[in-house]
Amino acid sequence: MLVTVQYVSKQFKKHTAVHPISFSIGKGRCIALLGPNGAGKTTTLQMLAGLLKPTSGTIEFVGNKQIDNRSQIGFLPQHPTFFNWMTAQEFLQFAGELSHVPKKQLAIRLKETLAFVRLEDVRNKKIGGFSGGMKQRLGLAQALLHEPELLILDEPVSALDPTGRRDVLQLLDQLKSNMTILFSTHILHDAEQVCEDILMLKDGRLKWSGTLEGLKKEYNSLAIKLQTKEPINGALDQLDFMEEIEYVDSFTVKVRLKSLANSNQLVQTLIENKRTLAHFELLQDSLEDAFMKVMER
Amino acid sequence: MRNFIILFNKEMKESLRNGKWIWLPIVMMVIGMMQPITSYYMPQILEMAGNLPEGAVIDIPTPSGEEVLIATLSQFGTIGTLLFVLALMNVISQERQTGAIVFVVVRPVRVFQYIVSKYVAQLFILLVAFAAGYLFTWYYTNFLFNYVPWILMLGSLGVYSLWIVLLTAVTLLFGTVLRNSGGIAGMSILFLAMLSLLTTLFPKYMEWSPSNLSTETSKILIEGEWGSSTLLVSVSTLTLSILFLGLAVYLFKKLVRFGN
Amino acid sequence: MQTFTELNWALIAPLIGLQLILMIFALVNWAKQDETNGPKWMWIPIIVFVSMIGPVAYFIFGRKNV
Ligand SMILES: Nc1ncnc2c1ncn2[C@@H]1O[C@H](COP(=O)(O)OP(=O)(O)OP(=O)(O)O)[C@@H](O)[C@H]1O
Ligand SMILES: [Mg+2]
């Protein structure tokens, strides 16, 4: 485990907005935090990073308790504000400096860093003439600089066009194995690209706190279509392992089961009641359904 | 040390890329080497510009060197006030603004290192610009009027020097307190005048008034002493100006949010 | 009239120099922004007309976000 966040909260004058929330990151994963607009992605985010001190709770470092732990974090602003006088090499030469990487680490860390995120060729043009998304891949470059334990990356992709979006997600990709990675967005597709655990905030609560995988597994109870040649005509309509029943028209209806054990009498059932068995399929659930009956929960 | 050094650095870095390195200085030659100028030629000023009749005599006595750099002074106490305070007035508010300073305070940076690594280096700035016009004063007198002793130029110097020291602390603390350059100005500029008059309205209780130190620059240069009344009038505005430095980074931890 | 005649050109020709120098100064770096607060070209009869405060008011007021 590398952060233990517990109780944690953040009120605005009157607006909360982010309720009591509990999570933890484990050392060596990629977290994607997801949520609407307003969810409280940045709040949480910022807390993180040390910019905002939480109303409520506590942020721990495993094995770091009550030190300064902004040496271990590479953060990147929802909306990256750079010193425009400076150029991309000056700029990174001074964070680095900032994180205390060694001087000659540094030099080598900042060849590394703008090849990786492909700004060599303007590494010494003024960073006031940067376009959005070379800002923002400047903005990632100081984030990981200094190799820190913990990239925490608020809507890394979200300003840019899908060339950038599907760059900006490889680099993110390339470097899940070298460090920890928490990066917030809207876009569930975003996070199933690289991440593997997910947490969702909206209203400023936890909705969900897990990997992919579980989210996957628990919301996905399993949804069956039935074609019959002869109308159904509530043939179903008793059965007690049934969760859900929504006709489509009078041969076709899609149910939902409590178990997938019970499909086997579903068809039994019919069999007894005379229909002729057209079409049967199993509906998987996509991922964007499960998210957005997380989300509605 | 090392934070402070690094941040040192950029501010001077950022200092010689705006041009404030080259106009400030620029700006206080001249309006330093104005004063010996014009008392020069005063005469010939008010003639060109009195209309007076024919025959009439001018006789305004040749003011010393010592009065020329005094009269001097009071311009940078005035003018050069003004300019500096404006100069200053960005120096944490526009990186505020912008939000730039996010990538200063996500790193192991205390608030001491930030606050107190801006106000060296803007202060050294300024005490350059300001030494830079008071020599080149020093010059122009020393050939128009009569020379006055290095050593007199110096303590004058650097007792102005303190005021520098003062009002640079000021206008940092209103930068870390106000977002807005405008309100930053106003505000540094009405405190620093609000001192001033009261010196003049209770000058028994503000014997340690900073507003003093032009009236020790003058007893300097004058009669070439300083007293105790020089060391009480130094002694406070340098315990005024760490009060203020303490102050600005109180307040910057308390007040200086960066969310949003 | 005559006494202006008789200015000692050495001693002004450096307060001439250094506001030159400023406005000059003024320029090129009012010609590499590309932005500026109000309209561009306006700041130009402001640096070159209106000696010494004109090009001080151009550094302090006149630039965006350097
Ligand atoms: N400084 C602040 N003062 C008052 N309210 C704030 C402040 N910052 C955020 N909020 C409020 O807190 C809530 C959460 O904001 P936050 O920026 O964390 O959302 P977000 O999930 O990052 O949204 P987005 O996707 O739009 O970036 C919002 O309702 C916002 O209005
Ligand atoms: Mg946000």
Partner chain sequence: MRNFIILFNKEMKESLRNGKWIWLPIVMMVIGMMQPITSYYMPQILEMAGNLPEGAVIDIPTPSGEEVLIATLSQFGTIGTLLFVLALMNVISQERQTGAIVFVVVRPVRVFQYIVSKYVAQLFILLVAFAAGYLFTWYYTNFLFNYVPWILMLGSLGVYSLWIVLLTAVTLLFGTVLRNSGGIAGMSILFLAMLSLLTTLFPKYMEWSPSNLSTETSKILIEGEWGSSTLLVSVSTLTLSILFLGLAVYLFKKLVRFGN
The other form holds:
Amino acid sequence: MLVTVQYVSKQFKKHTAVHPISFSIGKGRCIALLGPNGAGKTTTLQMLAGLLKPTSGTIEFVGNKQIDNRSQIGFLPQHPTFFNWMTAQEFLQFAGELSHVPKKQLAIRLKETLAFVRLEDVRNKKIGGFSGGMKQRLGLAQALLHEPELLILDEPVSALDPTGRRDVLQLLDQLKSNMTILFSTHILHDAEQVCEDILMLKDGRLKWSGTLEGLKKEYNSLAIKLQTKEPINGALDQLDFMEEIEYVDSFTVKVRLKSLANSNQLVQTLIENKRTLAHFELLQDSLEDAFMKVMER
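Counterpart to the form predicted together with its partner chain, namely the form predicted on its own:
All you get below is the one chain by itself.
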């Protein structure tokens, strides 16, 4: 375990942004923090990064008794700010000095980090001329420069075009083997691509904490898509082992069963009703389906 969060909350005057939440972050894991706008994601990340002091509760790095853990953290805010008159190399030199990276080590890390985020060829170009994707990769570079144990990213791809999103997600996928990553997003497909663990917030309350596979398993429904050569309407309406039925068109239906064992009986019913089965498909719920179920509970 790398970080333990116990009953952490944050209140701004009379508004409670985050109610007491508790969870842990495993070493070497990639965790997605999910939730709608206003759920408390940014506030939670800023408390973890040491930028906001919790109203109550504790945040502990395992094995580190220091109160200030910021040297172990790399942080990329949702809207990173740069000095546009600086070059990429000058900005990272400045960031490295602020992070107290030793001079000799900083020279090596500058070269390695610029190469990793694919900005080596534009290291002497002024940041004012960078695209949004290039700026986001530069922001990621400053968060990585001091080789943190925990990398925290607030909506790292939300403002990017598809190419920029793909680039940043590929970099995160490469980083997973070297450090622990926690990032917030409202783009569920991105979380599904790179993360192993999921945290879900709604109205400042933690609604789910666990693995991605565990989430899908717990909230997966037994759904089947059927297609027949003859119109299917009415052939399945009287079955008591179905939880839900959705007619896609006259020949296609999606059904949710109480048990997968009922699937044979479902097919038998079609045959008895003189319907010829043309297509049978087990449907796996997506992360979006599981997310909506958690948010509704």
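Residue numbers count along the first chain shown, from 1. All of these numbers come straight from a predicted model, not from anything done at the bench. Definition used throughout: the rigid core is the maximal C-alpha set that superposes within 1.5 Å between two forms.
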Taking the rigid core as the reference frame, is the Cα of residue 232 displaced by 2 Å or more between these two forms?
-> yes
Is it true that residue 274 shifts between these two forms by 2 Å or more at the Cα, once the core is aligned?
-> yes
Determine, after fitting the two forms on their core, whether residue 56 shows a C-alpha shift of 2 Å or more between these two forms.
-> no
